[in-house]
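Only one chain is given next, in structure tokens, and it is the form predicted alone.
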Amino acid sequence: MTTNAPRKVIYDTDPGVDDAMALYFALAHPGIDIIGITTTFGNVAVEQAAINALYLTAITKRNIPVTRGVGTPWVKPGEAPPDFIHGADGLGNLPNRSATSNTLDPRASAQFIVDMARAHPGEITLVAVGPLGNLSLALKLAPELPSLLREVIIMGGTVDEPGNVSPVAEANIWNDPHAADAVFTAPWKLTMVGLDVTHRVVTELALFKKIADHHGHIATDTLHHAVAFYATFYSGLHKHLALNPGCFAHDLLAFIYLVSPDLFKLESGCIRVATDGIAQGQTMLNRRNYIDYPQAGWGRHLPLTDVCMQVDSAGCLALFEDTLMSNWLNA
């Protein structure tokens, strides 16, 4: 169900393949405004996040600000970049990369998004889609950026499904834990799409080829590229796309919950995250809330989040495909 108003989404991230899966969904739904892009590490360097941001949005000619975040987690070591599943610039290797001539907004990226929320209060969905520094450095500068902010999607964490760093954590949450636990304790309207909705949406490789031809454009080729990379990393790790060469569509379904909400299933709960030891990056959802434990930590008090538990995976693949094949490159 999608609204008529474009909505006004200032969009953090990591680029990486599927995140630029995911910006080129917003791009080519009309129900979606991107009016910024706030880049940090994780998928790679946030130098090279930037960077890949800014080339991303230039070969769609998209003059979009980009900003440059945090580097570095709140408190533990950094981690270096998986260049095995993103490729070493985040892209699969791109051969090569057409000349482009856009910059970078001067202002930090938390800076971007406090400045963003004061001038357009209660408008702006905040999605985030890497490790949650930018948002929580955003929090301090402004304690009161979640009355500003409209809501707050977060692809990361995970409840049910195994992790993918740690048999209980996801990435994004793993690479800076005291971020995110900062985050979801923080009283916004926020929403976790993690991994026991994306792992079961399988993006086909033969669906970005069928793109790339459809569209012949830079864009969708770059894309098509990106993901035949990551599809050979997910290919050797999981059987079933072993079959048939495809790979998780992480990041595009929080956008894809931003525009259809309906095919996803919720459950609400407070959730704090695991900060040191081997639970590190361990998003727990309390899901008794009437229950006062003993363990500190935990209380009523405590903002509740919406966590996306079951996902109609052939609705969110169709609405993808659309969305992908439509005229967006011309219009």
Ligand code: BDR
Contents of the next structure:
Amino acid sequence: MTTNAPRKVIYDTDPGVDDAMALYFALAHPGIDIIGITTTFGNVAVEQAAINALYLTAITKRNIPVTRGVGTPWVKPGEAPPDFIHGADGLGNLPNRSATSNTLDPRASAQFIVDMARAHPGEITLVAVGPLGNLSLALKLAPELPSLLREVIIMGGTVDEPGNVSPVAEANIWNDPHAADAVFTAPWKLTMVGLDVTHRVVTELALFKKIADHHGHIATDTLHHAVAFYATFYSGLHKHLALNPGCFAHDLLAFIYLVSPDLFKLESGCIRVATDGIAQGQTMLNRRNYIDYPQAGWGRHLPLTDVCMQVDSAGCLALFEDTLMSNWLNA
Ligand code: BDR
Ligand code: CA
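Mind giving me the form predicted in complex with beta-D-ribofuranose, seeing as the form predicted alone was just shown?
Entire complex below, previous chain first.
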């Protein structure tokens, strides 16, 4: 039986400016029901990620469970977060924060994922937009997790598009390549939303000003401030963004895929992650699954990932604008 009930989602995130943009899209969209936010290190330390998730939800008057998760990569040493991209606080260095009272759920993120998946078998979609340590730890705690989740959508990786932390690696995968490889080789319904599509969709700073002016609300003012900082970083990096300030919509596209998969074209194949060496963090797609390669690690039995390779950028931007301009902050 199919229903039009909103999709139950656990949002695994390292907020982070584009993580915040994605969160507000999800909260504003009637087809998405965020039932928990599990935080991880990445754009900021995990403690700050949890503080930001609590703050971003509290100022929209939502009280959604927020957990703290892994604070370092699984195998390789951790590194300082990129404060020059997201700000030292992850939200573009907010000049001040209002007092809020939402508090942390005491469970670790991985345990929360397992508990919720067991409580709602087959119902939960996990949208993961940071390094994948929480999900890989949840897999270790509950190897049956792939059969309990409805599907997993990740923002991370790249196939044809150059990387953003090395010529071949995308940041989320590079931050914890061992965890990512464990996720790509587990048997869930898995979709990868990577740089092949996120670098095709630019959200302009002017749009966030329009949204903030329309609502006159602390949540959209906060988002506008954060995006202004983030857009400054991208303007220094890419000529087309220097002319018209804006930023790539990375994490947002994971949620847009969830509600409007028709906006994307996919390719299916096994993904493995390079865990060491100069290619560390590269997501390698086997496009010839009919060949029984003799090299270890590429057996034809491996699970397949649906990889987003093309996107209708205008369609995504229209959906984002319509959703954020709706009445979601007063509902
Ligand atoms: C990804 O890395 C993070 O900086 C962003 O939040 C996004 O999840 C893009 O490579
Ligand atoms: Ca992120």
